[in-house]
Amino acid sequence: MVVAIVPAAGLGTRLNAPLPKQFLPLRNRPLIVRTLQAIENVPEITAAVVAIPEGYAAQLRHLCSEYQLSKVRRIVVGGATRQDSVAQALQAEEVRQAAYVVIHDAVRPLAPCWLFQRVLEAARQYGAAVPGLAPTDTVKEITANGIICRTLQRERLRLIQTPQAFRRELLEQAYRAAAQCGWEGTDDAALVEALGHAVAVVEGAPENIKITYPLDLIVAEHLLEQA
């Protein structure tokens, strides 16, 4: 059983809009219901457990029903960060009977059904798999004061989105050596590598991009229309 974590708790304060980001349109339908119907067309995927902010649980469940999101199963409350939601959800009774657990940002809304198989095939064979992009732009290091150290091998390195696909025991595990020890990772990934296990990285989607700024908006709109 293949279950979605969907963190979806964030303000979106970058964006300076009057609701969260998450449930702004996008192209005449919410980013957030965008997201979730991506996760509706993924065979592999059972049921889904989205983290929102407190006060959001009524609206999402009447999208949910005007769009038949039926893989939505529990709505939780999410924490003050993105790890503290996605710490919310592994509670869910739903999450604690998978065998695997994917983890996909609700600001996502372009990612193809195939990067979820892909990632999951991975996540089968190593316990833990991400998507990954090359940079195409020179990356350098610097110091705190602005001055480059180095320039880094661009082959070496990958811009890592999500979905994230985990062995569910091994995700816990995770999540619970972080707080133990006070830690906060940058993705889920990160949290799992900490335990020095090994984390797959397979090819990510160009058009997997995560709506951060109002330009990403627009991207997206153009992309749709592309669709």
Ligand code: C5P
Contents of the next structure:
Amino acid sequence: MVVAIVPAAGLGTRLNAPLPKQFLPLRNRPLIVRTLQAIENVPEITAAVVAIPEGYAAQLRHLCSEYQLSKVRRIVVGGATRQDSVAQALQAEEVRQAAYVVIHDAVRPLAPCWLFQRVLEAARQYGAAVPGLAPTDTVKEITANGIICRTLQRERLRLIQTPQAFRRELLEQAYRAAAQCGWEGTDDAALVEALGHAVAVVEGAPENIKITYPLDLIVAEHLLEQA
Ligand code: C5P
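If the one shown is the form predicted on its own, what is the structure of the form predicted in complex with cytidine-5'-monophosphate?
So here's everything in the complex, that chain up top.
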């Protein structure tokens, strides 16, 4: 059984919007609905657990019935960080019964079905898998004062997206280890890497953008228009 965890508990301050960005409309449909519909369309995923900010449960429940999002089986209140929100979702009964967990940010509404399937297939083989894209810009490491220390070798770099897929027991072990030493990663794979376990990278989808800044909403609207 494969269960999806959708961290949707951020407040999205970088968008300067009155609502958390995952509840903003994207071509007349809330962004989170588009993300959950993408998950709804993946046959391998049987259920979804969504972490939301305090006070948004009724709104999400209403959206689930309006858009017939039947895979959303549990809504949990997230934590102060994304990692805390995923940790809350990991406690859900639905997740504890799963062999594999796919974690997908609520703010990536354009992930295609094949991307979920691709990471899941790799996770079944390696235990953990993430999608990544080769950067087209040159990437440099800088000092705190904005001076370049070094130029990274671009061929070996990947910009990592979600969905990220894991064998459930491995992911739980990674979250337990991170909690014990108080370590915070910027994605779920980082916690598995910290265990010393291999994480496979599969080719990501360029259209699978993360809505972070106002420009991202404009790009997403255009991409949806083309679809
Ligand atoms: O803030 P950022 O864009 O990196 O968030 C990525 C995802 O993690 C978003 O879907 C956001 O709602 C979620 N998140 C969360 N709990 C937090 C912070 C972010 O579930 N405390």
